[in-house]
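One chain follows as structure tokens, the form predicted on its own.
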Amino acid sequence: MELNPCRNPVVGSMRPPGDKSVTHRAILFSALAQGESAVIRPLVAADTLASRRLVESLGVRVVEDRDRWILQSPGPGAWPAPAGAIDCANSGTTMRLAMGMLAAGPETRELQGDPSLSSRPMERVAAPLRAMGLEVQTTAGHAPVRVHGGPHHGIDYLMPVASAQVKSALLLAAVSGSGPTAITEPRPTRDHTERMLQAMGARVECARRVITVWPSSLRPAVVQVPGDPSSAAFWAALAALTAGSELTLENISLSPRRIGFYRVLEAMGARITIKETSAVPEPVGDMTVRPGLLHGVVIAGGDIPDMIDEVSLAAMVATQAQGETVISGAEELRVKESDRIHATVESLRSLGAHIEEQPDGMVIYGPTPLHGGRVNASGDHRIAMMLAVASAVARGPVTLDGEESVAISYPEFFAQYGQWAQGRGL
């Protein structure tokens, strides 16, 4: 698709799509709780639909009622026998969390994915699950993965890599095991799993970087899904880069573990105000973004988990900021839907950015005028949306290949982007 430069201010209010992380967990956790759960304003996208198909294969009946999904689960003791491999498509969250969740059932189930997902590391989940006494097989460390549920026990586990998906898989396995499980994180990561398990009746204790969970029988829950700060970040970046903008993101998740990009954007010089409207089970509220004089910053390893999906976008914004921006400690980006470090550097460099690739990050020198050209999303939804933002500030048209990848997390993105580009608001 061809995208033309656009300097329309981003003005007004919008409610971003439902949070992908919360939607995934609300769907998946419902299978562990016998009875009727509800997910209000779920994100309907390729990734979350993979989680829905997975729980339906476990006997969960899903009924759509306007802006909510009603999920009726028979509970783990009544999950039907497997009818073939479960297709997780491109969703790493679906596959990794399911590896822990399936510990609750007595059957062997196989999880498979598309070529992109099948290239992502799964031993980081399988190895600690084996330490809990479960039988888990990977295919040379990747998918397809086979999980045999059954009796298992708690462990004390020091995570070598900060990963909310790995942590969540182990917490889910611990709920159906025997004895407590204590997980120590090298750095804090998204805590949606801990909060949701507590809301569903599990005993969970969090002390600094140690999360301890005890075996529990989960009860059904009604989950209100807030707006997704990762999806909203692309509009926030446009607002920060465009004179005259004033964008309010309504009913957005304000979890400290999710808004690292906004802290970086503010540190770069954008003006951001936050109004919290709810704190339970996690903080939600409104955020207003206005432009400012942007300058380079240092984004280090401790910042990365809180903005893991927005690092590429931060690099793009840095191309328009005064001075040097250094991003380090982001090696986990090498094993996302694409090698996001390489994809970011190569695509932005092809548009004229002065950017250098590092083993664990990148260095960006700005401000650099971007020009038009042809770029590829590398099959990665976050790269596709980042390049749409880049095209808006470029000095010539940008041809983007692979734009269809946005269906993974934000199917309406380009429709809304086109509406904004035509001056019709959001």
Given for the second form:
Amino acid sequence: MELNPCRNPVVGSMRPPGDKSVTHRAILFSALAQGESAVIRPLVAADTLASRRLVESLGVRVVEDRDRWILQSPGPGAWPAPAGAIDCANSGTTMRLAMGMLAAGPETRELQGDPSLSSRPMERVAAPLRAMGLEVQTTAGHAPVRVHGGPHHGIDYLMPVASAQVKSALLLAAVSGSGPTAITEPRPTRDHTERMLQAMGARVECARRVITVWPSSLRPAVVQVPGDPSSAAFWAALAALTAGSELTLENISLSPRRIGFYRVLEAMGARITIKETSAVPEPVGDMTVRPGLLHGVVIAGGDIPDMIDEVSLAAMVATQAQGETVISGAEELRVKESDRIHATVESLRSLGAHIEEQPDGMVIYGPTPLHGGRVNASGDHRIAMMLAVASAVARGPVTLDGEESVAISYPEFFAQYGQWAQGRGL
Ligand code: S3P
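Return one more block: the form predicted together with ligand S3P, after the form predicted on its own shown previously.
All chains and molecules follow, beginning with the one already shown.
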């Protein structure tokens, strides 16, 4: 698609799409709780539809009623026999969380994915599940994976990587185990699973970096899905970069584990104000972003989990900031939907950015004017949207290939972007 430079200020209020992580969990966890759960304002996108198909294969009946999905689950004791492999498409969250969930049923189930998902590491989940006494097979460390549900015990596990997906898979398996499980994270990651399991009646204790969960029988929940700070971040970046902007993101998750990108934007010089409207079960509220004189910052390993899906966007913003931005400790980005370090560096450099690739991050020297050119999203929704923001600040037209990947998390993105670019507001 052709994207033209655009300096329209980003003014007004918007309600970003539903949070992807919360929607996945609300859908998936419903299969573990016999009875009727509800998800209010779910994200409807390719990734969360993969989770929906997965629970439907476990006998969950999903009915859509205006802005909510009602999920009627038979409970793990009555999951039907498997009818072929379950397709998780591009969704790492679906596959990894399901690996833990499927421990609860007595059957053997196979999970498969598209070529991108099949290239991502799965032993990080399989190995600790085996340590719990489960039989799990990967295909040379990748999908397809097979999980044999059945009796298993608790473990004490020190996670080698900071990953909310791995943590969540283990917590889910632990719920149907025979004793407590304690998981220690190298760095805190998003805690939606802990909070949602508590709301569903599980005994979960969180003390610093250790999460302990006891075998529990879960009751159905009604989950209100807040706006997704990861999807809203593209608009926040545009507002921070464009003179005259004043953007209010309504009803977004303000979980400290999710808004690291906004802290970085503020440290760079953007002006951000936050109004929390509710704290339970997760902090939610409105955030207003205004531009400022942006300068380079240091983004280190400890900052990364709280902005794991926004690092490429931070690098793009840094191309327009005064001075050097150093991003390190971000090697996990190499095993996302694409190798995001490489995809970010190559695409931004081809538009004129002064950016260097490092094994665990990148260094950006700004400000550099970006010029037009041809770039590819590398099959990665977050790279596609980052490049749309880059094309707005560029001085010539950008041809973006692979824009359809936004269907993974934000199907309406380019329609909204086009409306803004035509001066018709948000
Ligand atoms: C997610 C965790 C993160 C994130 C992904 C969603 C989740 O992945 O990148 O988009 O919902 O738990 P990792 O756990 O692999 O870091």
